[in-house]
Amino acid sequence: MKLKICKFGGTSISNDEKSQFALDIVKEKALENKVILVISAMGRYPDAYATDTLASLGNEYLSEQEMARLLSMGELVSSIRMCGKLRELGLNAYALSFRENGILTDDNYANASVLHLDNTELLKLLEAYDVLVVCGFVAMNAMGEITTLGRGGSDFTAVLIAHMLNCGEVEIYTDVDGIYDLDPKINQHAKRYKELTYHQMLALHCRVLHERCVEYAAKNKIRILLKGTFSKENGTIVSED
């Protein structure tokens, strides 16, 4: 089975116009591959379904368990929305619930540690569908309760799924077309790296890729290709030394 794992950040799918770029990328890849689309919550604060917007709806009287359920709604809405749009394009797509992604964690609801990966449901669903849409950031504990993987957890979700399906590469799409030595949004002389080792990537302390994601990818030899959703540039490859 030829498989592509693609993750799109919230700024790539914040509205219909931007989402179309992501949909076109997935449609092209689905011509010759099964595709797992890992999705973040849409947009950034104060967008309605962004994680920080949802967080602002809670208060200190909510338990960590309840807050995890609240925060998970952004990815849930986003995944179902994208699934519907993929079907509209004629793709055989399915949006997974948090119980079906196979990521089992401890009871740290806000920043859970992964205890076990179970690919049973994913393999079954890949037989039935061409595109699976997975909520990033969201996992489950032994009691079947929602847990979350912390800030940037959707990147981490993508490499976890790659590991459980023995896929050696993930493609992470964002609103910048690679990893730079300076912020390209404010410095026109910023230089884009074509390739970085995991160690070099971690040394940059760059928020474009979550460190937990890079550390896990390094441990399990999963190559990361970071690309721009709205760009034709080749992006930046993060791989072994």
Ligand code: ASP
The other form holds:
Amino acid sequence: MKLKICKFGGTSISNDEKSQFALDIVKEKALENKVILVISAMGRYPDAYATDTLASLGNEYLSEQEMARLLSMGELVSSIRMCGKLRELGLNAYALSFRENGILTDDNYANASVLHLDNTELLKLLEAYDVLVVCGFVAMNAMGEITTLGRGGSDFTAVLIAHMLNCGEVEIYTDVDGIYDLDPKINQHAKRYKELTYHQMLALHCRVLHERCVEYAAKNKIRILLKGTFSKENGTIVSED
Ligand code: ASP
Ligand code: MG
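Cool, the form predicted alone is there; where's the form predicted together with this ligand?
Shown next: the complete complex, the earlier chain at its head.
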């Protein structure tokens, strides 16, 4: 079985028009592969289900566990929505609940550490479905409570899933088509790096990728292909050499 793991950031799926690009990418990959689609919450504040919008609905009277439950809604909504759209395209898709993704963490609800990975459910579901939609960022502790992997943690989810399934590569799609030496939005001379080592990527502190995701990818030798959702460019490869 060939497997592709693709993660889409919130700005890539903030509305139907934009989401169509992600859906087209997944549909094409699904012709020859099983696909795991890891998804972030839709859009940015003040979009209705964006993580910061959900955060603004809470206050200091909520516990960290309640806050984690509140923030997790963004990815839950987003994953179920994408699952429906994939089925509409004729794909045999399934959206996993946070209990099924097999990422077990400690009780640090806002920035949990991974204690154990269990691929049992994922393997079963991969036999039954062609596309699995995984809510990024959201995990579970030993009590079965929702925890979160820290802001930007959907990238980390994608790499954890790759490790669990012995897949040496993840594709991370975002609204920029790779890593640049300067900010391409304000500097027209900015150059895109074709390749970076994990070490170089971490040293850039550019926040395009979640830091723990890069560290974990380095430790487990998982290549990260950073690509633009709306672009045909090759993007940036983050790997060992
Ligand atoms: N939605 C979460 C956040 O905004 C996780 C992610 O997007 O990676 O931090
Ligand atoms: Mg991100």
